[in-house]
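Consider the single chain below, provided in structure tokens and representing the form predicted on its own.
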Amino acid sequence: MARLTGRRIVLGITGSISAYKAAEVVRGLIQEEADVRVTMTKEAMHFIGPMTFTALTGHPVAIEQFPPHGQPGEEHIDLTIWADVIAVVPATGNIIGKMANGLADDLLSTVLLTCDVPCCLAPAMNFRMLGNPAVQANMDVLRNRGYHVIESAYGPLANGEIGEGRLAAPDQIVEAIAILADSRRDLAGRRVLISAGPTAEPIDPVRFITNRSSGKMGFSIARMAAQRGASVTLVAGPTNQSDPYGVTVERVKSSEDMHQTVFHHLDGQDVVIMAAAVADYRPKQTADHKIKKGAPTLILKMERTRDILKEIAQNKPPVLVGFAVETHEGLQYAKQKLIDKNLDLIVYNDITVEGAGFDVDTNIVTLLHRDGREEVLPKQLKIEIADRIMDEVVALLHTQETVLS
């Protein structure tokens, strides 16, 4: 199941250079099964056509208040009690004037004005226009409201200048919406710390040790802890995965930085998920320089990594996770992994079954509980296993919620 599956989004997109891209949201909302139908400004129709839409969504787009045939002036009222979130791409100036006052002279203007429903902006318009103290003060009355302001971007605008003012990237507006569009934040309140990728152990200035972790399952969990509602943390080593929207992360590279960063936030967490495949061992010594070629053979003193996972246990959390990524006799290694680390679950996989491992989109998992019950997953995709994850997470809070009183 994708992650907006029957979830109703109504898209709103007003008359800003950056429209066309409202095209890429539109996509990325339906890749992840939304129901989408936009509505559009009449300046939006200067820079991209309602056809685009009309082919994209399956869907007749919303423009005139009073339509000379079909819908009889009711329309923005259909459109807010269909929805299960309205977001504004782009959003000028200019609506988001008419959001906070109150003002309601088109459809979407009405449509906005009737909303009940989680709602979200994201602004794009010229660093001028965005740093001019009437449309902050509008923004943080929206904001004051309730509304979900997707921050804007730095970077190239349409007139060739740099600043602020860019609509923030197609995937992210997905992710944001995402957020907004699960209706379970049983996660909301608590703050979840989470590891990914790998670490990268220098040899010398020009080459290091590492493993073949993408980090795409570490990072799916950070998105559906978002997506759930929590505060989340992420600590990434080296990695060409983008940040999940709502989600502070800190770049690591060495099992030591991950060792520090990881620890640094540490305090207060609910949640620690420990899912990064840190290195074993590392060269006992770095050379300052780059080693040359010479002698036919080169011997590498190797030395052990502090073990982060075993030193979070003993000061454990209220929910520990860790996981155990094997290619023969894992599940028995798994099973001692959680007891020698004192962990709520382990999730293990075997990395040598084909759509399971590193860097592919899948993957195949076995769940392994302190009381003994094993759950053996399908393949599915990371980011379906990661909101399983975060099911067991859940459950495993509101245990302990329910044995302390």
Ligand SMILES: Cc1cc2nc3c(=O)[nH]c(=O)nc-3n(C[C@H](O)[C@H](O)[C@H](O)COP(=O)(O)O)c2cc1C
Given for the second form:
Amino acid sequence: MARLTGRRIVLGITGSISAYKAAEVVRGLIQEEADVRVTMTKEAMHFIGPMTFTALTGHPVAIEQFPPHGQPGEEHIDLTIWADVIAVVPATGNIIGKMANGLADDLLSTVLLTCDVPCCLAPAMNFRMLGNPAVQANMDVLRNRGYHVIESAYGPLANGEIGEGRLAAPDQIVEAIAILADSRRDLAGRRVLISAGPTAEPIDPVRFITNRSSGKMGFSIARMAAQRGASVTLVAGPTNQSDPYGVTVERVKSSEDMHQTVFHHLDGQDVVIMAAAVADYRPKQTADHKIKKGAPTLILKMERTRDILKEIAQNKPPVLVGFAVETHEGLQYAKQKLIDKNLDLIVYNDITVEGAGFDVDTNIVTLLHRDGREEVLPKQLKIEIADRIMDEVVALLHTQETVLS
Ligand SMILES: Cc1cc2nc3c(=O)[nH]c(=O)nc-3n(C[C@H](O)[C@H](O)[C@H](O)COP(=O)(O)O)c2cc1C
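Here we have the form predicted on its own; I need the corresponding form predicted in complex with this ligand.
The complete assembly is shown below, putting the previous chain first.
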């Protein structure tokens, strides 16, 4: 299962210069195993042809409000009934105005007026149009009516100017749609703090010691926690993973930075999941200047870093989850870590097994519970494992509330 398996998404495309990026959004949705139908305005077809979307989705693109040859002409209702989510990408100033004022003079605007499922829109326009009070007022009307606005970005615009109004990145739009399409919301109102990625311990101004963690597992957990409604803070070591949609991301470098940032955000968290591969040792001294090549050997003196998880456990949040990544005799070590660090759950990961560990999209993990239960999960996508971990987190929160009440 991917993030949108079996979910039915209607994508409405309007006449913005960025309409070509809707093709990337459709691809992203299909990669997440969504079933996608596209409807375009006539103006959108000046910018990209419907054939692209027919080829990508395997379905005809709906354009005509009044179909020829005496067909029923109920497509605006059929699409709404079919959809789990309707997304307007890109959304012109024009369609935003029509939506805010309940106008329906073509197929897409009529679909939107009929829409009774979650709906989002990703505005894209020149900053002058975006700054127009009428456009801003229309967007406020839509936000207040429960539409989700995927905010546009600051950057280079179509005419070469720099400003607000650039369509949000396609991967961010796909993530926003995934969040909207997930009806579980079983972490709504919960605060979740997650660490991810490696740390980099400086040797001198140009060198550092790091490890092979890619951050994929921790970022997947952040995505899933957000998808299920949590308010998520992610503290990430150096990694090329892009910011998950709707998550507060703090980028750090060394274990000391990670320690400080995690503790800065710790207060009031309901759930803390430490998935980062924090260095156990760091150079005792960082040279001020680049160390020159010279002697045949160089000895670096290392010192222990601070044990973030252990320090958190001293003032334990309601749910505390750790990770253990090992190459031999790991299960025993993970069980000990669960007890030593007062964890509710530990996710054990033997990286010597094919399809598990760093920098791959899949993982094979064992969940070790405080009550001694051990669950070996089959090889699956990290996002699926993240979803499974969230099931456990939700169960742990419920158990604790039952015990307390
Ligand atoms: C080259 C060109 C680029 C345009 N880009 C945008 C845009 O990015 N955003 C926008 O709101 N309107 C843009 N417009 C104006 C819209 O195409 C116009 O308002 C149109 O009526 C929108 O129709 P629709 O909302 O039914 O698709 C552009 C027009 C042209 C000619």
